[in-house]
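In the block that follows, a single chain appears as structure tokens, in the form predicted on its own.
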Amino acid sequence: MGVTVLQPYPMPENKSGAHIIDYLSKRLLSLGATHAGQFLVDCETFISSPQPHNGTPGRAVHVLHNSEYPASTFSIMDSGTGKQVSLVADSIFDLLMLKMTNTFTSKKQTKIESRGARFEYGDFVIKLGSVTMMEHFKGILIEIEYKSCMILAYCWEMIREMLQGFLNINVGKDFPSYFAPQTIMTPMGQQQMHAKHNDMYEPTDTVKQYLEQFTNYRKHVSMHGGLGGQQQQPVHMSPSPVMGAAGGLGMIRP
């Protein structure tokens, strides 16, 4: 296991998700990557019941599974005030949640997953995920892992170059939002900035990144109504400087 970063893929205009996944898969294979099976990450959210009537945000429990860790169930409890508590358990946790219907109710209409092909290239693992919610396509989410590093600050530039070189998309120099500096409370009750990109990476960091991205997809559905349609905004198309006359899905880089 190494540092992992998630990157939503901008959806080109008039292109289906299946078409983009096929293009990206062929591009990775042509550049030397090897196909290494399939992957799946799913998320189901349970909300506290009954909901509070005093305006206080209700609690939520997000239960996630990652095929890289088939014996584990990841749970993230959200207090509704921004504070989160994570837990790693075995599959018995899923049965426990089913028996807590008087306390937590599943929001099945928001169950969401990312699944697709898994590729390896040297020390990198690249996963091309098709995100669906209630079987409706929402977008493409790319997971890239650099197995030789456990601290993002030491390898972000390599991961960034891999995303740009292999997938021909523009990635900013700043760390992804999940790794942005955060304000934490010290044991002495004082606030201080914490540089998460300097922390040792853990499997729960991958799950939390997926929850962050899944929440964005869910918010899009909530704001625009309905489950159909594409998640990402269209981008302008132009001949790719990398693919040349091969007819790839070239994109204008800012």
Given for the second form:
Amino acid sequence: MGVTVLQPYPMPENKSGAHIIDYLSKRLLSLGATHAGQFLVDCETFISSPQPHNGTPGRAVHVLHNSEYPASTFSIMDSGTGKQVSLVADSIFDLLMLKMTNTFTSKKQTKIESRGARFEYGDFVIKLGSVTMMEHFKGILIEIEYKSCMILAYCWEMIREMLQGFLNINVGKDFPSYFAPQTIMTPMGQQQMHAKHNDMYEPTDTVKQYLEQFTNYRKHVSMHGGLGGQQQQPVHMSPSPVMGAAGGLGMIRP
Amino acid sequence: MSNSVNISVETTCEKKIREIGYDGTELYQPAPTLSESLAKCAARIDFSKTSLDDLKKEEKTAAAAEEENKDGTQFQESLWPWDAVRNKLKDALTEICVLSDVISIAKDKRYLVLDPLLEEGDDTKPIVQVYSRKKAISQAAQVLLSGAERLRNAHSEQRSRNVSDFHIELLRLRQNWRLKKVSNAIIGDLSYRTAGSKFGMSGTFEVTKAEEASDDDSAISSTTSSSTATNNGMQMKASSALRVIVPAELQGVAYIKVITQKDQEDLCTAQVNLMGHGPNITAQVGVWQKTLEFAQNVLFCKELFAQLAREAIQLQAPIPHVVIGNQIRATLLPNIQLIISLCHSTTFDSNQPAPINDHDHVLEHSLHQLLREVHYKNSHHPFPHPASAPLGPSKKRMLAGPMAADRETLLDMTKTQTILEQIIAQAQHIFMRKRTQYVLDTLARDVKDPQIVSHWNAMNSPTMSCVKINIVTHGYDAIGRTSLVIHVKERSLKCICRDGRVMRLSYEPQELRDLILCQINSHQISCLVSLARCMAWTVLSNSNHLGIGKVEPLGNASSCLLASPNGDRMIAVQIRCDPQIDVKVYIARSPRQDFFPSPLVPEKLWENLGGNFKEVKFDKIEGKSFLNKMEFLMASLTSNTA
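Give me the form predicted together with the partner chain now, not the form predicted on its own.
Every component of the complex follows; first up is the chain already shown.
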């Protein structure tokens, strides 16, 4: 279990998703990586049933599974203000959510998943995932994990080099948006810049990154009119990091 | 003026109709006159009700008579309504007159005296009471005495007897074993089922009264014993001890024998004990308790052996395990075998000779403990016991979900070791430990110069032990000491030296020996360096691995070059550990003795360049140990001349 970074792959216009995946797998295999099974990360969203009247969107609970942690279910609750509360639970949590149908309704159309092959290359674990939402292909998401390190700041350069090497794309020098320094409220009540790339990495960070990317994909779809007539998402889940109460961010509406 | 209103008051009762004429006129019965009504009321008075004695009798007779003469009296009533009244009044008057006569006579006190009744009747009552009570108490005493008599008889009978009562024995049996009454027979259970065992063999035994007459009822099977069991209900005065009948396959004595054997690959000499059925019932081994305990032990050993045999067949080992009859052979290390056998003797013979090979009691006990651990895990589930999740996973597995454990961790949790694997690991470790001890002890005995001191840890696990080895030279402990720690595992050793080097050795004893010899080698040189510093000699150079001379199996020579305090002497030491420690010492003097100016090197000053090294007969030097000799050598070569 080490530092994991998600990298969305920019899709060229004329190529299909399967073709890209094939091309990247060939590159990895020729590099010397070994194919080691499949992986799946999926996300289901539950919206709180009685919608509040004053126009603020209801609370959303995202339930995610990661095949890398098969015994656990992750859930992130998004209140309307942009604050996220995350939970790691046993797999039995899914059954609990089934019982909560009175308070939370599941929006089946927004079930999104990233599925694909898993490669092991020395200390790296690289996953090539094709993101699909209700059988519609959305994009390609690369997940790279460096198993020997627990702090991003120590190994970001190496990960970046690895990504640039086999993906042949330009990866920015800055830390990914999830790890960017954020303003948080200390317990003393002051605002402070908190550098997430110096923290110990946790499995919930992987899942939160996935949620961020999935949200982007959903928004991307709803901004571009959507495929297959999906309804617009109440975008209360802001992809930007947690902001303090003093610096509240308004809702981003497409 | 108010006009008064006339209010008419009429009775509700109408007159009875006596006759209705043909023309419709109704003739009413005239209402009874006052005298008639009085007569009616007077006739209703029953004077007989005043006397209590005649009340009941006369009521009955009067009631009977009334029934009969109802018609008659009604007839007579109209004629003489006052007749009965008159008669009764007459009687009453007669009695009153008599009463007044009696009273007047009694008042005269001449012919009739009225005396109060004496109290003598009361005096007799307490005595009667006492008599009656005495009788009652004596009757009660009789009852109690007869009961006590019976108890005393029973007690004296019991004491006089040698054979104990069936029921007392049954009570004691019940305190130790689980018994159940099924129709007429008493069935007991001596299996480990309630302790968590899942073995198929049933461990039921039967409890019956032992027949005193016939001892060799060998044909008693469970069906016929039920007939003898019907006697259990009766209270038999000539009571006998109870007998337990255990199933045929559990009779006798059994134990598991574990032997580690060396260099015997000969399979045809393996003893095959066929566990046949011996005689049906062996002689009772002492009391029933011992019988039952032995039978339970037999069941336990059978279960253990069955489990081991099953695992031996299922496991894939590099050298496959062999199961023949009641023996399991497993290979621990090359040429070393572990033999687990189930010894079951149905004829109990207390003069049995001790087995020839002495078996490993520690491993046998370990086997018993391992099976008990399996039983325990079957019946005890680790906490927490959740209401909504499966029961059984360990605590680590329960926490794996909320702690986001990854796939490797989860896979590790699923790996379990079977009993056979565990016992093989333990046996291997015991063997490695013995071997390591042997190597260290022989080395300590053979190598006298630096002393090898080994400290074994008192606490160790069944599959790992640790030993700390100190190499010191006697007398020079403060100068230097080489220490290393050896972790003895099942098939390998791991040595950690003081400088942090970690070396992994295999099970060959020679590797450990070589390692210790190399450590002795480096110990000598490092102590010499420290000693030279104490003696004010300069260490010019030292090396642990020179790379000179012929190739040796144990690494190469280590060396040290020392210079005296005023530089006129040099000592060169070379230590090899060929098969033994071999020390070579050379000394050189600085102004050469054998310098002669030649045309090529004319100046005299070149004599200071240093002479040839000459070997010292090191074993002839005085000194107890290498360091001692070196100290003397250095002392003798130190000169005061500047």
